[in-house]
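Next up: just one chain, as structure tokens, the form predicted alone.
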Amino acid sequence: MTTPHLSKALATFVSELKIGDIPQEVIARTEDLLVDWFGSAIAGKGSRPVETMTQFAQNMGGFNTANPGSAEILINRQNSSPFLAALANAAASHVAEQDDVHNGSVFHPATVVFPAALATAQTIGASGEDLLVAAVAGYEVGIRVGEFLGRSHYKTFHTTGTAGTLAAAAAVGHLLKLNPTQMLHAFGSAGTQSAGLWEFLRDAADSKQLHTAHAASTGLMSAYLAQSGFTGAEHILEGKQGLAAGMSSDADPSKLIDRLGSRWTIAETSFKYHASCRHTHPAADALLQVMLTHHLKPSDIDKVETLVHQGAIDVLGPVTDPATVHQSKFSMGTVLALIAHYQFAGLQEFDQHFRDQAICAFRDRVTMILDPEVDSAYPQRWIGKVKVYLNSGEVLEGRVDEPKGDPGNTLSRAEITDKAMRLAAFSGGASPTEMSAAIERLWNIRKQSKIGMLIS
């Protein structure tokens, strides 16, 4: 019996994707995500880490010379290659921790596929439509590769990071109209440079901006080598020393071809709500039901205990005293406490009260505990449950299975416009005229029939 070729099969398939393939809710939705990603690589405007790796990308470009090249870095209005513009944006967009997520995978595809996709079609003047169908080819690539790779591989490896590489090949490689094979061996470049480590939270580091910018810029490199003939290993997923073999103990290779072409993972995919690690946002959701449904007050609260998956404890537990507005996004106890007081855990509440007293005072407070029903649930589904321990002596439960965001409980498109301008208004990335223009023309990129600069 002859094993099948997984890789291969997954290659093919996003190699020859067409629009006519893809259901119109499903464009649909691609839409949703695009101009909800660009709101988050328009706040990357400002930040430490993003600004060091855009003047990075500036040094190496060379974008005073004649010809500076025609993809587009949003943070600062320069034009530059696509490699590094893809570096630079896929850098922006993640720091505000408001990119989506796929629950299934623990990935979150818009940071790595849309900086590489749009510089891409930017470059070689792909139109609106293009664009749409090469970031589906990317989102179904990643996210199958995360849930391959399972739950094991999240434990020490940051998935958006290793699997992005491969999500930003497809994209790429789908823009440049790269054959199966092609594909393939640009799959085989793109995992053989998977990387990205979790150690970086324990110091507050800026890692989690280098592995969304080495993820999105190696994936388009890794297609643009193939496109010229470069090969890469035919068996990177699946193979006896390939990104399985390494990087997990709990594998599934039928997570990558699962019901291909009539599942389309995209529109599984969640967009986030709160300005803070994934984990958190069930807990938090659950907390603010509790607080809503009993009008507590913060000072009504003596303890709460959040009832989490093992993932969560993974990610969150190294973290007990944030250094940063960026680690504090990983504090569980700090989420709650913001959700406490301001009922909202957003960019402004953390910029401007992580490090308050009765913040840091809630935080303390605040524990996870394991929970079987939650874990076992865990990553399909993100179930939020709290133990709120009031200081007379009662104790209230709340519970939430879609958090806000998820599809079951999604953002509208209102709602989507209305985030984008905020996160632009708090980094200052664009004016509201600048910003409203261009989600304008991101609602209308499929009428599009080249793609030009987003902000001019």
Contents of the next structure:
2 protein chains.
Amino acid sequence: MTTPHLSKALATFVSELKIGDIPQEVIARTEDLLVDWFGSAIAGKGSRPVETMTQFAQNMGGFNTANPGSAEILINRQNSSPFLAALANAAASHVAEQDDVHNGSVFHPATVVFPAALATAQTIGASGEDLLVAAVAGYEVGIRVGEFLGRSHYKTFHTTGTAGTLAAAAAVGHLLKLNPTQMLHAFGSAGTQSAGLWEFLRDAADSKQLHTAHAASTGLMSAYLAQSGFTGAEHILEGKQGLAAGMSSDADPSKLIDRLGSRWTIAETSFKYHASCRHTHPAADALLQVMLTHHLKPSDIDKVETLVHQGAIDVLGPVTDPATVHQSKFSMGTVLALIAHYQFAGLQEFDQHFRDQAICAFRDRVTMILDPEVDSAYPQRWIGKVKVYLNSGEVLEGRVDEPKGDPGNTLSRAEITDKAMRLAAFSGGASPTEMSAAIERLWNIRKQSKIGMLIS
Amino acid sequence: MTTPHLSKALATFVSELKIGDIPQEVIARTEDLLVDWFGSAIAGKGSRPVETMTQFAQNMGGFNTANPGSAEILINRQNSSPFLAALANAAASHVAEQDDVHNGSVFHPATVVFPAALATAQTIGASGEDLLVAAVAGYEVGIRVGEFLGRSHYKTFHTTGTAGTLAAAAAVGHLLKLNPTQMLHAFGSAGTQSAGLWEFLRDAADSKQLHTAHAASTGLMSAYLAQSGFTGAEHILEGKQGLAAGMSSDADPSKLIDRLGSRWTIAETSFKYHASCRHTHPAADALLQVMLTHHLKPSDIDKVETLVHQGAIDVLGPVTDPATVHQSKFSMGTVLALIAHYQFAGLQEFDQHFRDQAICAFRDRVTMILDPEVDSAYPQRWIGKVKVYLNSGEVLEGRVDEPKGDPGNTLSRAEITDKAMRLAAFSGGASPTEMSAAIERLWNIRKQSKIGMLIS
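Since the one above is the form predicted alone, can you give the form predicted together with another copy of the chain too?
Every chain and every other molecule in the complex is listed next, the one we just looked at coming first.
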């Protein structure tokens, strides 16, 4: 009996994916995620690492007003090639920590899929529907590859960077109409460029935005190369010297094809409500619930224990004294301190208060404890549990089964619009009028027979 | 006692490296390797995967005659940005299997260092001396990182692709005059993009040239980003969630700083004589020696056992029935068959004969056996041992301690020139007159105060 060729089954599925295969509510969710991503991309304007990467991308293309390029760089309205625009936009949408996340794969799909897909769609004159189907393809691949690579992978590697390469390749490959064989070659080229290590975080280094830029651009390149006949490994994911062999010790090949065609992983994706690493959100929402229910003030609280899953400890553990706004979004203590003081850990709250004495004092009284119930439910479910020790001696427990933004506690379209408007206002990446009009066009993207520029 | 920060020591060393630090014979060897690399780059013209990658690089830049770009793409004399030219040239120089290799790190330095360094040097108007010192810096880093990552890394990962990112970053970083702190940031950005899996080889896929293109371009990007203040992990190599943690089980940090300043790793680099994977060369030379010594014809031979190191088995083992010219260069049997019939396994021999019935028949009678002596000397020494079983019943043994091209059995400048001329003639990438003139200019590169185009 021959071993089933699972990566080929996945490649075939995404190559052959048609709008008619996809339930309407899944397409609607894709539109939600597109608008949400757009807000995150615009939010990147003014961020030093994002501006630096964008400048590099522009310097390395030869585009100018006489020869403007076909793909839009969102934070500055310049055009470039799809390769370089994808690089810039993927960096932009991953700095505010407001871009979407898929719980089970611990992977941020939008920030690698949409930059690559949008740049390609604009270049080839694809329709809004084409873009949406391509996005579904990208999410399917990235999420499944993330689940395949598993928890052991995530201990060291940034799954968004590694699986993201394949996600971008799938989305672009779909737009370029790669047949199943070509799509598998695109996977092969993408997987052999998969990269991204967590080591950067302990130093508050800029690499997170580099990882997404790298994934989106190399994934796009992989699809374009496949279109031109460039070949890749046929078992890059599951082969003896492939991704799982090199970067995982608990890879689960069945995840690659799990209920393909009936399980739409894009519909399982969560919006980020707070502007921080999602590992902080379950505890943040649980604390908020306790404080609102019991009408607590920060000064009522002696300390907080957060009962977490291992992923939270892996990622957030090294961050004890955050030096930058971005790094503080990976500090459980900072997030809870902002929740306690402002009931929200949003862009403004981080930007203005992350180093406040009161916030730092509260931060240092927050601990993370590995909780068996929470950890065994992870990563499919991200349960929030806290123990709040009051100065009075009382101990209050809080619990949230689905943090705000999870599919069972999702954002409405009004909330998504509102969040995107807030992001644009925060960065100044678009005026309210511009942003409002752009969002409106995006809500109606299915009607566009040819994607144009989003904001320029 | 604080742990020494070894990657910082290495970054500091290459940042501060001056021409006066480097022995004259090491500079001379660098010139040798530059000319040798140039031949390999020109040899890439006409190769399908190389032309495909080059086309992609050109399409993704906006350069044209009105706006030509500052860096030279060697196979077609078009200019582009340094990022895209490095990508194209690194693909070009790694297809003929004639580019240099460092035994101890099992790493191909030239094909990732020179494309990135040359593109940068041309762009910023650096001198010939600047280019040579930068190359030394790149070789130092790549080789040391390769040795650091070790044999376990090489089982799954293509060290040229992974360590190559850092090698390119170091060379470009030196040209851009990064200070030690910036150089360490460049390492951080490069290491977090390190990628390249061996899985492609069993399918004869095109990824090898993609790996070098990826390493050279992302390494260059890392250095440029660092120049603009972009930060990276401070311990990307040795940290808890860094390269060694993710991709090696026998990493040796002492290799990073081993005799820094007195051990010049570039001088340990080998030229490739035969146009195949260097794991085949020791046995190839040993067989050649036996056949010449005993005046053997192929028809005298029943079978050949090659006594090899583990790296040969890891890389060449999957290749049993090579489907393409390139894949056949990773077939021990094919290489020895060509040696037996033509006394040389060069570009012409592979191209014209790799599928000949006589070659295939001989190929299938060649086996690889792990040899304790050879394996324990590896990777510092690549000893060649063969057992040749004659039809007469006699068994002859051959042994070569240093295959042709190794530092102890090196190529003369005349041989290097001759090889480069042969490579240009094979691909048609330059006429004999053009090639001869370009090589002459390269031999005198130290006199150039500003690097110009090499062949255009």
